[in-house]
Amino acid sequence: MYANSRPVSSDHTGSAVRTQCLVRRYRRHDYQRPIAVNNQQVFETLHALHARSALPLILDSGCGNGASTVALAENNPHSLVIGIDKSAYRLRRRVLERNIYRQGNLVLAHADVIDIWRLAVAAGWSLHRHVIYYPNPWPKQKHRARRWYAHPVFPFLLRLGGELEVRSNWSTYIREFSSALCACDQPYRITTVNAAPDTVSPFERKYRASGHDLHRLTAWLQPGGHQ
């Protein structure tokens, strides 16, 4: 029953001109959601070890269970990777105290990212990788403004900097957000993942065993751009 994931159905009929339109009405008004207190919290938890640390960045925002932050932090033990997701039944496996798990170069914080990317926008961070894999898609034409392109905090995920990396088994959802790259002039790689050696997540083993085709999207930005 392991390989028995759909692929993803939606009524979507968007376009990418309306992304387009939507990220630059986002870059002219900034997010104003109130922020979250424990949010607030976990981010000066975070901001003091990334600050004592000195090491670069690597955030991964989404993490689920936290395994494919576990295995990037393996794989760059020079680096402090951060992974955050706003469930703590994800997280559950990690013992939290005060929503932060650490061991090593590793930290794990329940938190929303929402929050937690504007924090670090005005905090100055500075990411050297941010990774996004396998983002819940909102395929319904009605929830389109809560995947991560089409949100009104995309462009702090832009100020954020470095190399992103963006990872889903929709076509529609990387190809919407390459045109919201194009709106804010950002060179972007569109490739799969389908025969790479290794997997990044739990959800990205069960696509594949699924038989889903798997795409990545690569972007180089400028951290505290994109006003």
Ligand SMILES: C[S@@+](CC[C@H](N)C(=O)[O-])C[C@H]1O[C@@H](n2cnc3c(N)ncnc32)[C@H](O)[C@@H]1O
Second form
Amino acid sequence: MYANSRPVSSDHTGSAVRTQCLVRRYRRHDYQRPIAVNNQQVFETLHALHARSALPLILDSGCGNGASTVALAENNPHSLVIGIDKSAYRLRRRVLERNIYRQGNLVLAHADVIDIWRLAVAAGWSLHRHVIYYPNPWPKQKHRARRWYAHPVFPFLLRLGGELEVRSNWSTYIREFSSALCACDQPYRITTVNAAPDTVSPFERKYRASGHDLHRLTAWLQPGGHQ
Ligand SMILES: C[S@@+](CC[C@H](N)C(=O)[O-])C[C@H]1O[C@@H](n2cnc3c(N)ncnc32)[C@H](O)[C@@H]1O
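Please supply the coordinates for the form predicted together with the named molecule, as a counterpart to the form predicted alone shown previously.
And the full complex, kicking off with our chain again.
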């Protein structure tokens, strides 16, 4: 990847109060967008694999080309590691059968996590770990509700539980994510991603090579809570 990525620039500086109001509103009314048929089908396969494996579950949401998911699967051989991305282009190097690629404890799926998270909550999934590496920042103020912490699906993300790790090259994203967690009484920690040569994902490699500061938020979520 290239070392020419520009830092995120935004007309938005962040507002903890606004974020917290939004999250409180979302928690009062479950997100109702209908589930797409293809996501339902993908979920049924994932659910069967999960039920059959009986292994701790690690989810890599927005996994891009799946490189981070492959590394997680190698480093956690006793977990089932599922990477999901809605971009067929990003997953294009894998042979997907009915939108799923599987090898050992690694599963990659072409689907929208907005649907998969809700189906997983309804099916009673309880994650061991959930990573969201370098989510699209949607830096423009008018696109704010597309950021995960400001999206109506956010309460479902919390209900999935597990150790949640979010990485971003935009400190506002991480700061506002932490405000959203505060509104739900969730403990978290913010750290910088250290300068070790290992990178967790292609976007991390690109941002590091471009000299960006990289930020990490870790939270420990209780499954089924946050109603
Ligand atoms: C900036 S890329 C980061 C990719 C990878 N995590 C990395 O660090 O290299 C964000 C990814 O999130 C995916 N994404 C965004 N919204 C999504 C959604 N609703 N469901 C699944 N994937 C989504 C995009 O397709 C894209 O591949």
